[in-house]
Structures are given as structure tokens and as C-alpha cells.
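Below you'll find only one chain, the form predicted on its own, shown as C-alpha cells.
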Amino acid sequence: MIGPRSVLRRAFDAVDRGLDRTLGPSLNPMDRLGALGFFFYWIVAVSGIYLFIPFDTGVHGAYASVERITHAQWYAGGVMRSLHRYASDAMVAAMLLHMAREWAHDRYRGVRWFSWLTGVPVLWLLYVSGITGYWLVWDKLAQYVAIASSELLDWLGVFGEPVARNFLAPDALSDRFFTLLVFMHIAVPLFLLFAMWIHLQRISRPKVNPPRALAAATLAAMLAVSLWRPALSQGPADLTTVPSEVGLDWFYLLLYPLIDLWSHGWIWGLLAAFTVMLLAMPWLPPFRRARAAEVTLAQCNGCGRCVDDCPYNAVTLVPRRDGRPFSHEAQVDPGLCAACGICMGACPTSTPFRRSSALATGIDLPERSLTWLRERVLAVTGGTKSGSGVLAFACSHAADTGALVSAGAGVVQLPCVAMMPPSLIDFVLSRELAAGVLVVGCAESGCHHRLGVAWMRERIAGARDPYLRARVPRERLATVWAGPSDAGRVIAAHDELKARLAGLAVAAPARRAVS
């Protein structure tokens, strides 16, 4: 039975692949949702500062000042107001898509619980920031939002006097209270920025800035929308009347129609239940974590490659404890380790060429050790020089490799393709265990362990240690980066490699005959 997560994952994967083909993996906005969220935040901050300078913080002058900003200086203030509005909406869209995508790809549990958990207050702070912003315009929509919000808050009974009393009559709302609302709209986004910073603390090399081309195209699109459909007020607020009809911003005010239909207790119950559900999701259902990577001091010289390559900041260098002539040693925090194996693939001692049956490496996975990996390769290939087919090293989060097995290829599944040290490719080809090697990793714009595809590409290209040795025949090696919906590309890459290998087999006797 296909569940909602599988359906959503396939949908996201299909969108990702389409954007990869049209824009290229580096400019795929779906893979830069977090960075775009930060980008939208800065657009909102800059435009907000611009708008605040001529804004009248008094209740009697607020609406008029916003109208002057919007119309008297439409080419600057008006555009800035529209940018402020649309960037705020875009930030909500980016955050909700980001959360849905991480859930669909199962990237919110295990060691990633911290990022998910801290994302929940980020979400609510973002909504509070936007809702308080609507109060300041002090038009009919602001009046509706302010009264509905204050009545909802009054139900909690946490304030000494009902907040809604400030909106009973025109003379009840003072400039002092209105200035308090202005302060809230400035203070809450600052807390939001701090929460966003905390959100990234357990992530190595977080993407907080989108590529320049993507940022420029996004800003240009938002400017075009701002000129085409500028943000406008909905008439001045009038506390002597009740607004009969207002246009809602459905990104921020989706819940407000329910406030008119349901009791305030039900609304708070819904919000509380939704928040608790979000907070509990990383542990529902219980997640079995693989054992964390372990360091073997006798093989570790403190080079720091595992530290540089870890996507989760789980490996650090600490002062040496065993008296060997090295200044540092690697240390793994089990609470942060995702058991992806990238650190093992980065270790210079991870080589399968040793004759010892137990391959000791500087850092290794207890459940997927280098010894296990070599034995798995020998088991799949038969361990003899008669290998004439293709051996595929495939990430378990990439495209399904069932068709490869049906096509006669050997497949070794890995938690992450970057777990494989490049020397393993050398081992397979130099020992003639297979005629060719196919490396199957996640799609470039959707690597499950964030950096695995990038590190593997650089190692094969000789741009990152440990790199693939020059003696390895590149014509016998192929790589394909494919998501769950890209099984066809994997088969195509396999068939292309098989055809190339067949051509090499035909050419080899001819070269020997000539010589």
C-alpha cells in the first residue's frame, strides 16, 4: 500500500527532476528552500526599514502615512511595500514547502530531530511577525485582524485587562498602544532571526545564501509582481463599524475565517494539537538509529578529513590522549552521528588492499565497516578475476536498483554513496572483479545526507582527498545521480557503460594483434 509520504516523495522528486532539467541542479529552487527563506527574510528586513522611516507610529496618522508611501512615491515606497508583502508570503511558502519536503524524504528524524524541533518555533514566530504587520496599516483588514486576534488572546485570560477593549471605540485606541504594536512587529522578527540561527547549529556548511543567479531571478520576479499587482490598503479602519468584507492574505490569515465559525477554545485546541503533533513527529513512529561511527586511535593521525566531510558536525578534533606523536585525534558525538559513513570514506586509512581480513581504519561504522564492505564486494562479484559485468555501488536513498539486478549487474547498497572510499573502485577494477563500476548516488538537488554527492564527485574528479588514483581507467567507470523516480536514468547509464565495456573488449584483441 502506497502511503501519503510515498506519494508526496514521488511528487517532490518529479518536480525536482523537472527543475534539474530546465534550470540545472545548482539553480533548483526546491533544493534551496532554506536559503531562499533567509533571502526572503532579508528582503523583508530591508524593505521594512525603508518603510518604517516615513511611517507615522500614531494611530491617527498610520493609515495616511502608508497611503503616502504607497501612492505619492509609488516607484520607490510603493514598490518597497509590495516587496515587503510578497517576500513575507514567499517566506511562508518556502518554509512550509521545506518542512513538507523534509518530511516526505524522511529527513526529520534521528540526528535531524534538532533541526525539525527548532523549526516549529521558527514557523510560529514567522506567523506572529506577519500578523502583527497587518495591524500597522490600520485599514479595514487591519481592524478585522486586530479585533479577531485580541478576542482570541483574551480567551486565554493571561492579561490583566481584555486587550479587545482597545478596539471598542475610536477614542479607546491610544497612540501608546499602537506604538506597542509597532514595537512587537520589530521585536518578533529579531527573535525569529535568532531562532533561525539556532535552527542551523547542528548542520555543517548550511546553505544560507541562494546562488546569485537564483537570487537575482527571484528578486526580479518579485519586483515584476510588485509593479504588476501592487499591495494596496482596503480603506481606513473605522471602529464605529464592523468590516463586512475584507480581502485576506491566505498565506498568513488562513485560520481567521474559522475564528468567526468556531469557539475560541476550539481554535486554541486546534493550534495546540497541531503544535504538539509537529513537535512529536521525529519520534513517531520510534526511529531505530544505526550505531554511530567509531574511532580506532591506532589508525587515526588526526588529519581532520572526517571532520571536514561530516554533514552533521558529529566529528571533531580533540587533543591526543594516547601519547602517539600526533597533536589531535578524531572524536565522534553519537548524538549527532547519522551513521552515513561519509567519514569512513574520507579516512586515508580506509583501503581494501590490505591483506588482513579485519581492515582497521581510523574511523569506521560498526554495522557497515570497511571489512563488511570488502566482503560484500567479494560476495557479489564472486571474488575472482572472471568478472566481466558491472558492479554498482548504490546509495540506499537513490533510485531503485532492482532493474540493475535484473539486468545482471551486481549491486552493493550503501547508506550514502560517499561512504565508499575511492580506493574501492581501484580495488574492483585492478583485481578484475568486474569489468566496470557504476556509482549510483542521490539526485544532485536532493542528496539525503546533504553532501554525499558533492564529496563523491570531487573525490572521483581528484579535487578532494581521498581522490581516485590516476591509474584507474575512467572509461570503465560511470556515475549517475538519480532520485527515486529516476530508475530509467540508472538503467540508461548501466546500458551505456555496458556498451562502452563491450567496445573495449573488442578493441583489446585488436591492439594485442597489432603489437
The other form holds:
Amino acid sequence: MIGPRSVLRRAFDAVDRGLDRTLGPSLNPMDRLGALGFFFYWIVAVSGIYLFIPFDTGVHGAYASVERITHAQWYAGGVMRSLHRYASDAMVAAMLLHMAREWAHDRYRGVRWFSWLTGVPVLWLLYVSGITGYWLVWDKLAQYVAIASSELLDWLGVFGEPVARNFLAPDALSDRFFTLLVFMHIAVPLFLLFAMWIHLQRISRPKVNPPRALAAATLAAMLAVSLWRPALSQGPADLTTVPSEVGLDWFYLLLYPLIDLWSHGWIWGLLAAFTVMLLAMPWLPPFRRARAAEVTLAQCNGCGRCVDDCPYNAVTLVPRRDGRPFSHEAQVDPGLCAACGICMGACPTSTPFRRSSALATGIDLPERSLTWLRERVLAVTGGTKSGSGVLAFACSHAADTGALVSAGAGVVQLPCVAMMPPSLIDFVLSRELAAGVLVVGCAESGCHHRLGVAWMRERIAGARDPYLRARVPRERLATVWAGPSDAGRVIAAHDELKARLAGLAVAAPARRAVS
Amino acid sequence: MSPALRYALTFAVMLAATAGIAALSDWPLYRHHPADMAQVKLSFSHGSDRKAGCRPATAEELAKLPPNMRRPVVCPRDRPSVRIEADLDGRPLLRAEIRAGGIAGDGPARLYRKFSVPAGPHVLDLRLSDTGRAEGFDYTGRMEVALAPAQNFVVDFRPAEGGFVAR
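The form predicted in complex with its partner chain is what I want next, because the block you gave corresponds to the form predicted on its own; please supply it.
Starting with the chain above, the whole complex follows.
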């Protein structure tokens, strides 16, 4: 059945693949939404500091000071104001897309619950930061937002005096109250930064900075738009009138029309229900928690490759406890382990060449062990030397491999393509279990386990330990990084490999005849 | 594709995204109040007369108290509700009985209500009782106003200034 998640996943994947082809995976902004969110935060912070210096924090001077900043110094203050607004809006857009993308790709449950859960306060702190910022301009929009927000807050009944009474008439609003709003607009973003830092705590190598070229292009685009369409005020606030028509910022103020239509109780109910739903999502069925990786101390020498490669900081090195002459041993935190198997693929003892029936490796997956993997390979290929077809090692989160099976290829599905130790490719080709190996991983900008594609590429290229041995004939190996909407590219890569293998088969007898 | 072209395309993509974001930052316009209507806002924060609940102490009550605490009148801590009525052009606009705030009911009664009304001349009649009386009112007021479109006409209640005041 095709559900909304599947539709959204394919939509994101189609956009990703288009951007990958146009810009290249490293510059694909959809793959850097979190990093772009941080980048926008810094733009907002720097421009905010600049704007705060000449800003008049009194209610009677605020609007005039913002106008001075905007118009008298349009080339600096005006641009900074526009950057401040547009980067704030872009941060909301990046955050919502990031959230929807992680949900669509099912990257929010299991061990990833922490990142999802800590993202919820980030969502609300960002909204509070932005909404309080709109009050400070003290134009007609500020008046509308301030009064609507106050009335909404007053419904809670937690304030002694109704906050909205501060906006009854021009003489009701004091400089002191306005200064409190300024303080909130500074304090809440600091809490936001703290929440963003917590959000990253359980992942290794978080991408908090976009690539320089992407950052430069983003900043240049924001500067261009700031000059072309500067952010402006909407006329001074006047509490003796109702600001009948306002230009809403639809990123921050999307719910405000609902405040006019629904009772405040319903609005709070909606917000509470949405928040509870978000918080509960990682624990909603179906549950698919695989058993965590396990260390076999007899095979572990504490080399640390599994620690380096784990995308979730689930493996650490601890002092040796079994008396063997190594300083450290690997230790898995089951609460953090996603059972992706990348650690097993990284372990130098993970070799399928051993003759023992139960292969022992330093770190292994109980449900997808190295032994299981070798047996699966033997079962798919028939286990004989006569292999003339293609064996595909495919990530179960990558493109559908049904067409490969139809085309006669053997397929071994893995939780992550980097679970495969490079020696397995050597094993297949040197034992002539297949004529060629096709590695099918997630798209480069959409790796389900974050680092699997990168690690596998580097292992094959000989840039990351464990390397694919030099003796492995590269002409018999092909890789394709393909998301759910890229099944066509997988079959194309397979056909290309088959054609190449056919050419090799013709050339080999010819060489034998010459020699 | 050359790196320069890829960078140029990246700039173009981010420019399009930022332009879309900038457009949605204040467009389309949202009208939350009809252009030909004005607004009347009734709001006050008023502590009603606590003395209204006072009564003479009974002999039994006085007997239970030490001699130095025997006051002849017992006044409860809570305040009576504030009853307010407002008519616009002779038609009822608001009928409300507002309980005193606070957990013990000893705080001020608070009102914040707004009404969208057609622009033009209006007569606003206001009545308020803050002594807990069942009949009649302690304060009355009449305001004749010509409201302009989008005008925000605020009525507050300030006993020190004689009762209802326009702000």
C-alpha cells in the first residue's frame, strides 16, 4: 500500500536526485538542511547584533529607529535587516523540510528517537524567537501580532493581569514592558542554540556547516534578494486603530488567521495535540528494533575502526578487561546502536575467507552476522565456481531491486551497504561465485545510515580502512548510489556491468589463444 | 559539468529559494478585520467592594475569639463578582458576571472583550455593579461616539475617575 510517507519519500527522493544531477551531491541543499539551519542561525545572530546596536528599545522610539536603520543606511542596516528576516524565514523552511524528510525516510525512531525528541523544543523555540522579533519593529504587523499573541496567552490564565491590556491604548504600553520583549528576543534564541546543540549529541560527525561553496552561494543569494526586495515595515503601530490588513510572514505566522477563526482553547488544543504527537512519534508502532551489534573480545584488538565508522556514536573504546595484550576493546551501547552493521564492515577481522563454518569477527550483528552474510552469498550464487552472472549487494533503503532479480542477478539485501566488508567482494570474485559484483547503496545525498555510502566509496577507492584489495578486478565491480525513485539507474548499471563482463568473457579466450 | 557552472547553478537554486521565501515573508496580505467596521473593546481590571460582604458578627463568633480580636463586623476574604451590562444603540452587547480573580477569589475581576461594530455614530450604554447587589448598578455611563472605519474604541473602568472612561 502506498501511504503518505511513501509518497513523500519518493517526492523528496525525486527532488534530491534532480539536485544531485544538477549541482552534485556535495552542493545539494536538501542533503544539508540541518547544516543550512545552523548557517541561517549564524546569519540571524550576526545581523541581529548589528541591528541591536542602533535599535531604540523604548516603545516610542523603536519604530523610528528601525526606519532609520532601514532607509538612512540601506546599504548596511537595511541589508542587515533583510538578512535578519529572510535568514529567519529560511531557518523555518529548512527546519520543517528537515523534519518532513527525516520522517519520510523513517529516520526518527529506534536509536534516533533522541534527535527527533530534542528537535521538538527546537521547533517551538524557533517560533517563539521569530514571533517576539516581529513585536519589536512596532509597526502595524507588530501591533497585530502582539495583540493576537497576548490574547492567546491570556487564555491560559497564568498571568495575573491580562497581557493584552498592555496594548489597550497608546498610554497603556510602557517602555519597561517593551524592553522585556527585547530581552525575550535575545534570551529565547540563546536557548534555541542550546537546544540545537543538544539535538546533535547522539550522532557522530554532525554536519553543522554547509560546504563553503553552498554557504557562499546561499549568502550571495540572500544578499541579492535583500538588495532587490528589502524587508520593510508596514507603517507605525497605532493602538487607536485596528490594523485591518497586514502582510503576514507565513513562515512564522501561519497559525494567526486560525486565531481569528477559532477559539483560543481550540488553538492551544491543536498546538498541544501536535506537540504530543511529535513527541510520541518515535514510539508509535510499527516497532522495528533490531538487536544491537555485539563485540567478540577474542577477535577484537581494540583497533578502533568500528568506533571511527559508527554513525551514531554507539561504539566506544574502553580499557581492556580480558588481560590480552591490547590497551583497549570496543564496547557497544545497545541504546545507541541502530544495527546498521557498518561496524562489522569496518572490522579487519570480518573476512569471509576463513574455513570455519561459524565465522568469528570482532564485532557482529546477532541477526545479520558475517556467517549469515556468507551463507546468503553462497545461497544466492549457488556456491559453485560456475558463477557467470552478477551478484548485487543492495542496501534495503536504496532503490528497489526487484528489476535486478527479474534480470537474472542475485541480490543480497543488507541493512546498510557499508555492512559489507570489502573482502566479501574479493571472496565472490576470487571464488568465481559471480562474474561481477554490483554494489547498490542509497543515493549519496540520502544515505539512510548517514555515512554508509561515504565509507563504502572510500573503502573501494582504497582511501579508508579496510581497503578493497588491489587484486580485485575493478572491471568486474560496479557501484550505483540510488534512492527509491532511481530503480532505472540500478538496472542501467547492471546492464552496463553485464555488457562489460560479456566483453571480458570474449577477450579472455582470445588472450589465452595468443599466449 | 564544470565547477564554475555548478556553482552558478547552486547560486541560481538558492536565489530562487530565497526569492520565494522573501515573497512569502509578507505576501499575500491577510485581512483580519473588515474595512468598513470599527472595534469596541471593553476591558477592565477592578477589585470589587469587599465590604459588601461584611456582616455583624454573632455573639457565638465573638465568644470564640480572644478579647483583643473581637471585631464587631466579619468581612470575608473573597470579593463579590462584578456584574456588567453594555448596550450598543439600545441592543445588548454584553451581559456578564465576572468572578473575582485569584485562587481565593480575592483578586480583581478582569474583563477583556472586543466587538466588531459598523463604523458610524453609536450610543454605548454601560452599567456595572461591584457590590454584589442583586438589583440595580453601582456605576452607569453613556457614551455617544462616531466610530471611523478601523477605529479601536476602548472603554476602561476606573472608579477613581468616576467609572467608565474612554481611552
